[in-house]
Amino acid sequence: MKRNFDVAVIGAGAVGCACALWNQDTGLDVALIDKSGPTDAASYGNAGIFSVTGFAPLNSPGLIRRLPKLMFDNDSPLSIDWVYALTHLPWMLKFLRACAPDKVAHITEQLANITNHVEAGFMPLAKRAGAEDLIKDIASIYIYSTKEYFEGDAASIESRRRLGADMDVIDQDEVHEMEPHLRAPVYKALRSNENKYIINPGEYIERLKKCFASDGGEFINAAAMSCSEQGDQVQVRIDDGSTLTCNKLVIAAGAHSKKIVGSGAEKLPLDTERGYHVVYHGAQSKLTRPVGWSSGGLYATPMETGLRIAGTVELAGLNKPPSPRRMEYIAGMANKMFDGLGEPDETWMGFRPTLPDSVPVIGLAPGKRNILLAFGHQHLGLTMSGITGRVIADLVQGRAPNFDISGYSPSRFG
């Protein structure tokens, strides 16, 4: 293994691969460091949606009003481990403060700002990796089963439209004409006309990795433990006790980014929303596109290998084992959405990297000169991966990105 690189990227999910490929595209010698298996990253287990219009944050004034019901209802898309919550109370309080109307408006603008550029970052990588066949260009729909749920999202819908999201409201008849196998009750639905989806997110990531390797990049199958700036370089210690040196280090390890001691990431309020999915093999013919369900907090997506039902939020940290009750909840909601699914053929749990304001950090780590951070994309990691990688490559080259990135500064948390 080589020991000296222009750039080293820690984390080989969608964001890390994009950072590695965009830096490689500038002619630099790049290492990509990750020890996780192919199904470990949140990039593998998501709903596969390239969501150009999905920049509404989890934070919202309405969430605070619904919080008691969400927390104590067994049939809720939100689950909280109270022991974990009480030991991470500062993060919870920061999150709730970011639910104030003025904060939500600011957060939505910041997410829209970067989402307006996602295609310019994502599509060149998909073409370079020969992954265009995995992308389906079709509008997704998000259904509301009751008037209450629809009106509760009215402010978010209006805000996103004002910021450029191409969406229209459709009624029950149009939903059933588009998706005749859907059995969930429909009051209204939101059609997002610019969205795409990926029929096999795991295969998409594997093609990015293969492209990186075939173009001369070095993949290091190891866990990065710590790093330190030494003059104009950064030394990275990996789990076999050895070190490598790079001119610039990028931390893109998602929810695990705080584990890299000395990176500056450990000082940020990063936490995780644990997400789940179940898969029904051979049932993908029940849909033609991704369909979200507001009351269930999930999306159903027709994937290459089956029908994937993905979503929900569980606040329980990185160490607790997967919750059987979460799997049962999603499978139960899946059988309310479609007839004849029965028991799922696959189950999965992963970690969405989330900061309390739902906005990623992209830029220099606080107090560092040669360590850059790129994580915290919560539900939009796949969507924002390409543009995040392009911005990181600009920063490595000393170039100003072509849009304002000050809102994603890691220093914003003080």
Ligand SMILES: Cc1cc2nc3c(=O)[nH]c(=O)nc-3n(C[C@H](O)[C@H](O)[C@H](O)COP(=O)(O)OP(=O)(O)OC[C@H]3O[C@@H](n4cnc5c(N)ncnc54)[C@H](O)[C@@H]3O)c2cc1C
Contents of the next structure:
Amino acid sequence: MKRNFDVAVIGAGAVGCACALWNQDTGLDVALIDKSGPTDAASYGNAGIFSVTGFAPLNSPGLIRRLPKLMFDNDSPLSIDWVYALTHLPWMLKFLRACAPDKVAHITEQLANITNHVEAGFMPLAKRAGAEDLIKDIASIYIYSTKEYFEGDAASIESRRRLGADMDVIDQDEVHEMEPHLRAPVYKALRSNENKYIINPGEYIERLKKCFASDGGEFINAAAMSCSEQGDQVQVRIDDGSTLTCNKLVIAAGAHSKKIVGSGAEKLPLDTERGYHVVYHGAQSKLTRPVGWSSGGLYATPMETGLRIAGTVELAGLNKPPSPRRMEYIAGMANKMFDGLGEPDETWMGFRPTLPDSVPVIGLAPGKRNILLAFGHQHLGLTMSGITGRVIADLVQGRAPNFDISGYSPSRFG
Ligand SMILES: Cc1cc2nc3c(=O)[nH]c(=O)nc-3n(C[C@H](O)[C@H](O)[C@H](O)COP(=O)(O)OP(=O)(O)OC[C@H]3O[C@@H](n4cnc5c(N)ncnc54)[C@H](O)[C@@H]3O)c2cc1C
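Moving on from the form predicted on its own, kindly provide the form predicted together with the ligand as a structure.
Now the complete complex, all chains and molecules, led by this one.
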């Protein structure tokens, strides 16, 4: 195995693969390091939506108002492990502080700024990897079952529209005409006209990896443990005790990025919003497009292999096993959304990487010269993966990206 590279990327989820491919595109010799099974990454189990309108952060003043109900109600899209919350109080407080209206407005602008460029990062990679057949170009819809839910989102809808999101409000009849199998009550729905979706996110990642390898990239099946800058190079220690060197190292290990000792990531307030999915094989014919449901905090997506119901947020860290109660909740909501689903054929839990201000870090690690960070894409990592890779490739080349990336600086946490 080779031991010296221009660039090494740690993590082969959507973000790491995009960083590896965009750097390879500039003619560099790139290594991509990952040891996980194919279903371990958040990039495998998401709802598949390439969401150019979804740049509303979880942080919101409304969330604070609803928090007591959300926390003590088992039938809730948000679940918090209290022991975990109390032992991770600084992160929780930072997250709650970012729910203030001025902060939410700033976060929404930062997310909109990068979302404006996601097509330019994503589509060339999909084309290069021969994955365009996995992309379905169809508007998604997001339903509100009551006036209260709809009005609770009014400020977010308004600010996203102001920032360019192409969304229109449709009524119950139109929703049922589009999706006759949907049983969830509809008061109003938002249609996002420019969204697309990936019918098999796991296969999409596999195609990116195959393309990387067939274009001469080195895939290293190992876990990276630590790294250190040595002169103009970075040394990476991997779990078999060996080391490799590179001129630039990119940390794109999603919610696990903090574990890579010496990278600078360990000092950032990265945590995880755990999310779940259930799949009903053969039931994808119940929908023609992804449909979100605000009451459940989830999306139903007609995937290649079945109907996937994905979403919810659980704050419980990286170590606890998946919660059967969360699975039951999401399966229960699925059965309220559609008739005749019964028991799911597959269940899954994954780790969204989340910083308390819901904005990713993309840039040089604080105090480092050759280590770049690319993680924290929370609910939008599939969508933002391509553009993140493109920005990282620019930074490796010493070029300024074609939009302002100062808001994603890892140094913003001090
Ligand atoms: C239920 C759910 C629904 C979602 N729906 C959507 C959606 O519809 N649209 C959207 O845009 N986003 C969605 N997301 C968010 C999106 O999936 C994530 O933001 C995105 O996948 C994060 O990508 P990533 O590459 O940063 O991390 P990951 O996909 O988690 O990949 C990280 C990789 O790093 C590897 N790794 C970790 N530690 C090491 C190490 N030490 N050495 C080597 N490798 C390591 C892991 O094995 C893993 O493969 C959803 C997420 C969830 C959970």
